[in-house]
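Take a look at this one chain, the form predicted on its own, written out in structure tokens.
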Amino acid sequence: MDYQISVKDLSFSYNLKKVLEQVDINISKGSFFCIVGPNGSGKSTLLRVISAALKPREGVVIFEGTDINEMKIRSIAKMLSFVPQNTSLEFDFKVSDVVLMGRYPYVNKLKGETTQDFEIAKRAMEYTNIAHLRSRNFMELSGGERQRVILAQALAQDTDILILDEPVSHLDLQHQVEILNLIKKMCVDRKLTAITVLHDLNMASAYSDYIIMMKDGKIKEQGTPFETLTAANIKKIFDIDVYVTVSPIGNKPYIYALTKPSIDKKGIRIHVICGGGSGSNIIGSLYSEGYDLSSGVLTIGDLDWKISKENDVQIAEEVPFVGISEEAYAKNKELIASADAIVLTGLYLGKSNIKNLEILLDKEMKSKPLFILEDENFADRDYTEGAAAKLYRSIKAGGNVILTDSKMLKEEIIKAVRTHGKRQE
């Protein structure tokens, strides 16, 4: 396969400090490549070497069969454009002039810019939606506006490769998405190759076709987002425990950090009967307040199951589509027995999970406070032809039931546990 850029056996040092070591990368045309890694791992240096701003100590950067360090600067500038971290200018210029600077590789010093140069700069401003800013001074613009101007400048440079060093690190979320959407659009519309450094792994996952993971000046992993952004790789590169799932939007890996602040535990255990996302907010809220939690019976892969996993919650679980087995029911009963109180959320009920209601009528459960997060839509959640409604009425008639809502739940739990006492450890 012919690659647009090949980096072979690349090493680089600042004085005696080795920054890059034996780097090998192959970059194909029209793709969004992203480099990730901890601070000091050599990401920005690698970009500068690829763009010929720095010369490697060993190895080569080959652009379409030619060593880039043997090419003239003007020739390189016709092939790739570089967007640095810092978009400030030493002198202030109008936006239209900043964009027109992208035409410098093509401008004859004696004749100056041509009509074609002005037309290309105009189209670049229209494409990046900054035409209305053309008469404004660059330094008075917001961060997101400046970044779009610099992208327009790079677009006016009319290259096949765009290299960006942390293009969204100083922007708010809205402008991060706006800029990355624009870069991705350039890759698709113009078959442009983007090589960028990003810190946010979820942003890297969402936008990248190919990810390079660096640490200590070396490439540790490279491949598609699914190949690289695994919990094991992220632990190895960033020394942090994460949970990786699949984003429902875009079908890309989505990363949750599992490292949590130290929370003083209350010594109170709550069992949450939930499902389908009905317990997610409750589980997160109670966990953050220092409660010990358990949940069940939950189907493996269910949203509440995922949230329980992320918050170190003990779970009575079951595989999908089989109903609640005797083993899962017994596990659920065991977890409830060791809890100080029970919370029943507004879950949807069918024949497969109706045992989650039946268990609450067990005589052993009568001694525990049962908090029901009541709503007026039980009939809409009942898919059992009334069997669940009958159980629900019997449960509500019990003397241990406290009807409440999510806002009052924590206060009600404290009151009830003080009255009934905590479990014996």
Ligand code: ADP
Contents of the next structure:
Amino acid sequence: MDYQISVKDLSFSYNLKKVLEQVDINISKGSFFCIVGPNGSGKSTLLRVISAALKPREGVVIFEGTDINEMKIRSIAKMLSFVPQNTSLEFDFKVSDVVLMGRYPYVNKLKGETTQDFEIAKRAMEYTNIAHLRSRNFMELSGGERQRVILAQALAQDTDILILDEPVSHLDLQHQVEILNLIKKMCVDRKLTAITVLHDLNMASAYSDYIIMMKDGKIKEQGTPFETLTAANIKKIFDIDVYVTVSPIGNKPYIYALTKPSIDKKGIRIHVICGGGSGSNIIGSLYSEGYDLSSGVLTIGDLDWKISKENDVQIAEEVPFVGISEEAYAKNKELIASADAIVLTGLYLGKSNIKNLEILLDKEMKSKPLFILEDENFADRDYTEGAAAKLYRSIKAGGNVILTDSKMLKEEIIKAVRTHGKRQE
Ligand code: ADP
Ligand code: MG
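Right, and the form predicted together with this ligand of this protein, after the form predicted on its own?
Up next: the whole complex, starting with the chain shown before.
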């Protein structure tokens, strides 16, 4: 296959510091090509070498068969436009002049710009939706508008290759999407090749045809988003734990960061009686505050069971469809007995889990502070023809019951534990 750009065995050093080592890349025409990697991995340097702004120490950059270092600056400028990181202008130019500057490789110094140059600049402004800004000063524009002007300038340069170093890093989400959509459109409509550095891996996934992952001046992985953006590769390159799933939009990998702060443990354990997702928020928020947690009895595979598993919660569990066995009940009792407090969430109650209420009337359990997350809809959650409601009334009549809601829960727990003291380890 013929590539538009080939980088072969490239190395580069600033003085003695080796910044790029044995880089090999092939880029096809019309592709959205993305470079990702931690700060200092050599991404900007690589773009500068590909743009011929820096000369490689070893290796070559080949454009459609020709070594870029054997080409004249003007011919390079007709082939590629390079937008460096943090593009700023020294002087305050009018938008239309900034765009017209893109015509510099074509303009004859004696004759100046031709009608054709003005026409091309005008079309570039229309394409990037900045025609209405033509008479404004560049420095007065918002970040998103400036970036569109820079793209219009690159477009006016009428090159086949657009090299952009972090084109959306300083923009809010709306403008990031707007700029990346515009670049992608240029790839599809005009067969333009875009080579970009992006920090957001989900953006890289959504827009790129091909991704290279750099670290310490070397290419560690390259390929399609699915080939490169795996949890193992992201761990290796960025040293973060992620969960990768498939985005329902566009069938691309979607990455969730899993980093959890290591919060000091409070030495307090809360037992959560929940099910069906009624405990998920409580478990997540108590866990993130440093409480130790237990839960039960939960059916294996239940949403609260999954959340419990993910958050290091001790679980009294039961297989589906059998109700709560004596064993599971005993395990639940054991967990409650050694907890500092109990939380009862707004779970649905049926024959299979009614023992999760019964346990709260057990003599040994009665001395524990019990937080009930009250709602008015108990009847809607009762699938036991009133048996659960009867138990619920008896439970509420007990001595250590605190009716609360999920907002107040943490405060109430702190208050109660202060009065009752922590459990004995
Ligand atoms: P990235 O864009 O991935 O953050 P850079 O290519 O900017 O990485 O930098 C790679 C390495 O080269 C870094 O260690 C950086 O400090 C160094 N470096 C970048 N530019 C220069 C320069 N002009 N002179 C000396 N060292 C530089
Ligand atoms: Mg950089």
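Under this definition, the rigid core comprises the largest set of C-alpha atoms superposing within 1.5 Å between the forms. What you see is a predicted model, and the numbers here were worked out from it, not measured in a lab. Positions refer to the first chain, counted from 1.
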Rigid core superposed: Y329 CA moves 2 Å or more between the two forms: yes
